[in-house]
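Only one chain comes next, encoded as structure tokens, the form predicted alone.
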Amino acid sequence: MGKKLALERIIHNQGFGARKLCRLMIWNQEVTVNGQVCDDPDAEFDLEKLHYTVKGEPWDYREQSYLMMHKPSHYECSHKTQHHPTIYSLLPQPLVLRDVQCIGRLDEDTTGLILISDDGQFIHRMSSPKHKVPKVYEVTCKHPVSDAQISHLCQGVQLIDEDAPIAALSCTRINEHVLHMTLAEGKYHQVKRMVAAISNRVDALKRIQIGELVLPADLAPGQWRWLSETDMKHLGALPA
């Protein structure tokens, strides 16, 4: 048998509101556990492979949250937005109440793969510069990109306010306007500034890979899903 917790505490920990509200929902028979209605807030359950519903919506018990999202354009990666909706409005409210955070922000006009979690160690592991987790961006440029410009990006370009040139880990031309650029840093507007430094301009920017985790083709803009064990291995967060 694994760890056990009272149902009220389980529902509260999973982001369904204050303890008093959780107790009330259980009394009102709005919670089922492993297919059975439970109206006793103090009933204890084994957390391993615990399936429950709240007001008819199915959930699995998760000690911590690990998500991926296909960020759409015109959404901001902030709880306090200025001009556009927040990406957190695309998540179920219980996850927002668990205080999940996006790992590395994408600009409002940048789309693609973003990770979201409430695990501080995981957030640090994925975002800290010292770990140098590579990220691949699909960059659509306004003007055709020459071999010399690609070489310049890989050798390093000098950006304003930076002490030393910054280089892409790799840069592959998909067609004359589209590049796949791999970076291990996440400086402010880095891709756009690097492309500007080669006398070009970014028309569209999409993050397509973090570590070995590729943005799934079936994950549409605005959709999210839980990270699987395989996904976590691709991110280097679990042993291979």
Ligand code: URA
The other form holds:
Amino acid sequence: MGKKLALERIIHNQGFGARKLCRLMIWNQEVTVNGQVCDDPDAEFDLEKLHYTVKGEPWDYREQSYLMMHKPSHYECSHKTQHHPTIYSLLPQPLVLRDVQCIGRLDEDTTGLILISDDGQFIHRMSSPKHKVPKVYEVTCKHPVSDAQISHLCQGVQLIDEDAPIAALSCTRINEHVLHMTLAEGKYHQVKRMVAAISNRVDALKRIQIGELVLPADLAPGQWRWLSETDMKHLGALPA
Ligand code: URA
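In place of the form predicted alone, output the structure of the form predicted together with ligand URA.
Next comes the full complex, this chain leading.
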């Protein structure tokens, strides 16, 4: 038997609002647990394999949230956005109330794989420069990319405000204009600045992989999903 908690606390800590509101929803019979309506806020439930619904929407109990999103263009990776909607508006409200954060930011016009969580340790591990989790970008360049430009990216380019040259871990030409570029760091506008440093320009940028986790082909822009155990292993966040 796992840890037990009162229903009101469960619904509250899963992000369904203030304790008072959660109690009201339970009294109003808007919450079911493991298939049955429960209108007692103090009823205790085992948290392991707990399935519940709130206002008809099904949820699994999760101690912490780990998810991936296919970030669409024209969304900002910030809770307080300036010019575009926030990527958090693409998530269900309870997740936002759990204070999930994206791990590293993508520019407003960059698309692709982004991780989101409310687990501070996981966020730190994935974003810390010490761990150097590699990220792969599909880079569409304005001008055809020469062999010399590719070697330059792999040998290192000097960016303004950086002490030492920064090199791509690898750089593969997919066609005349498209590269797959792997970076160990996540510096501000890093891909765009590196491509500018080889006298080219980024026309489109998409992150297609983090660690060994590849952006799933069936995850459309704007969609999100929970990270599975296999995904976590691909991120190096669980023993392989
Ligand atoms: N590098 C960039 O220039 N922009 C991004 O959004 C991510 C990496």
